[in-house]
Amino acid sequence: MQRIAITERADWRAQAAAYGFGFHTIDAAPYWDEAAYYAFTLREIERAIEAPTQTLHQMALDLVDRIVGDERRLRQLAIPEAYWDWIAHSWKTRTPHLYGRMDLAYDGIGAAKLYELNYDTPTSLYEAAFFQWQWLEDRIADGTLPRDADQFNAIQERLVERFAALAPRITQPFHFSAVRDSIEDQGTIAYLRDCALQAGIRCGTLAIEDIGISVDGRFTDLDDRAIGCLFKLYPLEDLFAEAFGRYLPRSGLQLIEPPWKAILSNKGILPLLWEAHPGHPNLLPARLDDGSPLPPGWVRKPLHSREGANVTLRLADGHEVATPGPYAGPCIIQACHPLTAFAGQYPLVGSWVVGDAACGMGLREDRTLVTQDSARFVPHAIIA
């Protein structure tokens, strides 16, 4: 693994905006950055990065069958009660689902450490799946790469394979909805729609704050149509919150990611994880804050914080990293595993699964420890 400074495209500005990429630049400052790449060997890829995701997929995925039926784990992980069979029976009924990101901690040198799971709402999506292999396909073409690179990256593919999979279940009308101001996540749905009209798919586009309630209890749209399937860019533990999470359970409303992913994209799942395969090499010793003593390196994460937020890192020597949010509540305490140093820069990898089969990956760096919404995407190649 190595961090490889290079010249940007001349024209990768006019290719994103032909392409919609739209938040190639946020709040005037770079998200997209192909000013470097980062070069791995095909060895590292298969052993260090796809391999464990499988693997880890899996191991979480044996979780959730455990917990459904468990009212302790439930209540430690926050979810309210009122959803609690509605969950189980997403996941009795094994309800859909269509991918996941999770965030390693990798230097090339030792194992890939687990940090979180991002099951329900996951982004970077565009930037991974399609933008980055356009990169890919522009250098070789310009001959900054050799012609046999190549990139961790069937992301596109297995989307569509997925959604031409899950087509004979999506009830009509299917929408997309996320938040209508964030051009990164309206980016994202957008994406997945052209994704899922790829695989044949009837759909639309829906703001979040467009959806009403019929006089029944049933979630509808600006027609007034029953919404039959919704892919909600939009986290399960707000639905739950909001005045309308009460109809849920009872609504007939397919969501996308389905409400089981509620036990997945919850942080108190990585305790639950270390308690279940103590030592294996892709984890961190993590438990819930329960106010005992730390370790002398430590990481405090609330269970449903996002981009970073509300993260306090203490490294063994004292030093410590905070950082500022609107998160609150419960949180777990995780191993602190630093993110290794490249050029000054702190890269993070996210490992994407779509269905059940790992396929791809995408690095954001950060100028420190933790990995914040500030985060640049820089792209890949895999060089032999």
Second form
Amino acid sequence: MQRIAITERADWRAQAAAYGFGFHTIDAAPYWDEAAYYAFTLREIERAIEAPTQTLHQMALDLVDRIVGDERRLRQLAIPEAYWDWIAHSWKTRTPHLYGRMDLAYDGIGAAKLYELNYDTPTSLYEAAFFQWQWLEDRIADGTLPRDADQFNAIQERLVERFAALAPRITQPFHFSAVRDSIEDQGTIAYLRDCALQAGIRCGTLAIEDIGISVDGRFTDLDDRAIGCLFKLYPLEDLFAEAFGRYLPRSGLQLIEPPWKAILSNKGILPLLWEAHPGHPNLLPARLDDGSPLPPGWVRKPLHSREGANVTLRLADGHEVATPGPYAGPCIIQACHPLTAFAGQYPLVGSWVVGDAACGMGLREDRTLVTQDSARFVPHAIIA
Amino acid sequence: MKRSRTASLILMGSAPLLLTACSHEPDAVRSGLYTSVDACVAAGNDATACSDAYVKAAQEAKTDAPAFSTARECEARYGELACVERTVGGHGYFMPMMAGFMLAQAMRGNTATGAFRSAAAFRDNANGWHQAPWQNQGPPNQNPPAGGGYGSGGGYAGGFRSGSGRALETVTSAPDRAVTTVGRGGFGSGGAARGMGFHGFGG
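Show the form predicted in complex with the partner chain, please, the one above being the form predicted alone.
In what comes next, the whole complex appears, and the chain from above leads the way.
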């Protein structure tokens, strides 16, 4: 694994505009950053990223089975009791899921370590699956990268296949939904909708704020049709807590990601994974936070924080890094395994699972040890 | 090769492709779940077909509804007010009342061509819909092809037996539009509460 500085493609901004990549620059700061790329060997990808991702995914699914009927565990995960039966039913009937991303600390030397599972509302999808792919094709075509260069990125192909497989189980009308004013989330659902259309599925988009409730407790779109299936790029735990949440279990609404993802998209799963597989080479020791002072060499994370918010990291030497954010509530602590710096940047691997297949990755690097929403997306290539 | 063989966009790109070639939507069959004859007609179906389908489904519901030996079992699945006692083949059963009906018709443009099929539909207490077996209408062997409006089994359906011993199918099409929205804006407040910025809720 190497970080290699290169010149940018001269026309990448024009390409971004042509391909609907509206969030490559955020508040005047670059988000898509192709002034460098990470080079991996095929062996690193297959042995250190792909195979562990597949294993960790299976370990996580196995845990769901043990947690759905366990009141104590559900309480530990801070899942409201009103939703337990609904979640259990969605698991028992294997309500289909689409995708997830796990964040891995990897430096090309040691084993990849799981930081967390983003199994409910993962983003950085379009840039990983599509724009990064286009970058590689261009760089091979212009001779910057060798003809046999490759990329761990079959994400889009798997997404279209997955939608095609889900098609007979998707109830119409089917909408992709995200908060109205987030350019990034709107871009992500536009991309997912594009993939669904490529799989031949009829679908629309709907702002989360526009969802209605009918007199008989069904969710409606702006045409007053009862929504059949809703892809929501919006946290399950927020849906649970908000005004319409109480209608969910009896509404008949099919959700993607499904209710059972509430168990995996929760950092409380990390101590349970460690408890089930102590010493696993791709896991970090983790336990529920009991509120005592954070010992050196540990990190504290809220069960539901996103984008690295509200994380406190205490290095072995006692030095502390804390990120701001709006998340409160119960926390876990996890053994501190700091990212390795490459040219002063700290890359974090986002390893994608579509359906149940590990199928690609995207790297985001930040200037700090905790990867936050300031992180930039940097492409990668597999160089033989 | 570890990457997608191709990756194209059909809507996000500046030169979107036409969608017609991509749609697997079976446009030869119109199939829907309706909660009333009026809703069926409002959806553009022929009024006679709607009322015939309704009558046929209601007859079918008397024998092919899910059958339970106790009222309690029926109510646990379909809700307290939904169950009635009926005699089928000399035995007393508790069955949910029909809550809607299915109508499937082969279409050419906006015109129905020939026969239709109908089925009684039941709504369980989690708002899931299940249909009794399809009933053919019209001369034999002129049934509209299946597809589009309903899926095969799975989900709840496995546990059910209809009075005639045939399993119900889970209905995957949403019911008709006869819906009255009584509120909006019950989701999405997390954004304001957290001062959500550009990045939204993805992580």
